[in-house]
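So this first bit is one chain, no partners, the form predicted on its own, shown in structure tokens.
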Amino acid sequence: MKEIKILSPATVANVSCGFDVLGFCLESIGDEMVIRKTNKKGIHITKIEGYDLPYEAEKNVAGVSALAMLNDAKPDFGFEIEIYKKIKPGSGIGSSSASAAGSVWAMNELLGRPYNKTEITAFAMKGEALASGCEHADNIAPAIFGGFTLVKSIAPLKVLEIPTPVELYATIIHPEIEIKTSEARAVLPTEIQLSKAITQWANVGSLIHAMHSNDYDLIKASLHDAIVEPHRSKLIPHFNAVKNESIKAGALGAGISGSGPSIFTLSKGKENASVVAEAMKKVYSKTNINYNLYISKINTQGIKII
């Protein structure tokens, strides 16, 4: 192959009660992204269409990881990287991630498949630190592994694939305004105390226990954030009566989908995943905020060929 074009999905990191460890992967949202061998040594990024993004490999998440790939591989030959972006860049639903990911999942795939899918999101954290500071893979893990995952630790890098219950589906909306990663890291308490940690570690293991399981009221009782959400969702407009309306509408449980500003809900069905979404709307049709709002099937591939 000299050229490969693919779908780098959306993901929701954290999950209410693991922050920064887990994430999951969205079905029906994600960034095109085409990839092709060049003569050309180096990486080149030649086309963005959807977003003003640079077209420096080293100031784009996409080129900062490809960078890092072509680095180890050391290939006779470049690359050159068209992004299609459709995830808004500091929406809360992975933008950075899926630019950073697609670029090395591709470039993968036209070298050979010589590295695993951990392998894969080690050189992808280079571009997602570049947007958010510091190397994290609670996004990353999702869109290169697909389904629910869980980032044991950083170094070494170790991600674990967590079983989704087939009938999981998700609803997002996603107020348009702009809360960046760093911001919503700036907000956050050095020290938590000791009580909050307990109750955040027992929701954490439950909910693993709960998606292993098929245990839906488990994961309702799981889905609870003592430590971040407090902080962070006074960040977003109307966020506890999204939450509060759609858990009154039947969702297993309510969050903020990474840094924000978007909210996620888990929900037992896609009927029900659908009556939470008229839920969310009726708050935010009551107030001047524009915004998007997605229903999603768990993506257990994550990236794919298309």
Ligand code: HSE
Contents of the next structure:
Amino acid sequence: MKEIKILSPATVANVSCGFDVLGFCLESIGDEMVIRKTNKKGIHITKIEGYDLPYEAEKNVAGVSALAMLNDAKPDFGFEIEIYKKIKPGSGIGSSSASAAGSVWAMNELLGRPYNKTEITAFAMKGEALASGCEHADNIAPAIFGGFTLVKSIAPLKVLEIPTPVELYATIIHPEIEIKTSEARAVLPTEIQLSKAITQWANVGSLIHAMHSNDYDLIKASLHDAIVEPHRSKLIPHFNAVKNESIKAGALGAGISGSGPSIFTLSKGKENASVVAEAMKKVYSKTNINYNLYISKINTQGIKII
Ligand code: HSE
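Could you drop in the structure for the form predicted together with this ligand? We only have the form predicted on its own so far.
Full complex below, order starting with the chain above.
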């Protein structure tokens, strides 16, 4: 195999209570990338469509992760990367992670699969770090493993695959404002109250239990964020209205997708996901903020060849 074309999916990180550790993979939106072996050594980004991003491999998230893998694998050839960017940078649905994970996932295929998913995740984290200023894998891991993942630790890197109840759907609204991850991290406190921490870890534990036991009521009872959302929600216009209307429309829960501005909800069944989508839309339709809306089954496969 000399060349492959892949779809690297968008992802939702944090999932309310699991800041920097939980994430899940979406089906209906992702970046397309073509990765090709070349005689010319090194990593060469030859095409970028969709958004204005740097061509220098050292300045591009897909290039940085690719260089990390290349320096480890040391093949006697190089790679060309074409990026057809569909996920808007700064939208909160794992735009940088999709690119960072896509390049190394595809290179691993072309190299004959020398690395496992955890090792691919570790290379991709180098690219993600360029975008967000710190290494975290809560978007990268679900893009590579598919489904829901929990990043148990990053040093050493340990990713747990969490089962996905089959009727679970996500609805995402992306208001067209940009929030940089670094800015959304800067508004967070460095210390938290013990009582809030207790609430948060109880919710993380019960959410994981709910996923294992297909307990939608418990998913609903666990999708709360006592720590991050109160600070970040101020950066997203109409966040509280979207959240309240989604819950009224029957969503299991609603929260900030990654570092925002996208807002995610989870629903039991596609029908409810559509009802929730209408409720979310209604809030932004009354404002002058443009938005995109996605309804997606949870993507249990992750990155795939197309
Ligand atoms: N966990 C990260 C955050 C995801 O919320 O800052 C965004 O990169």
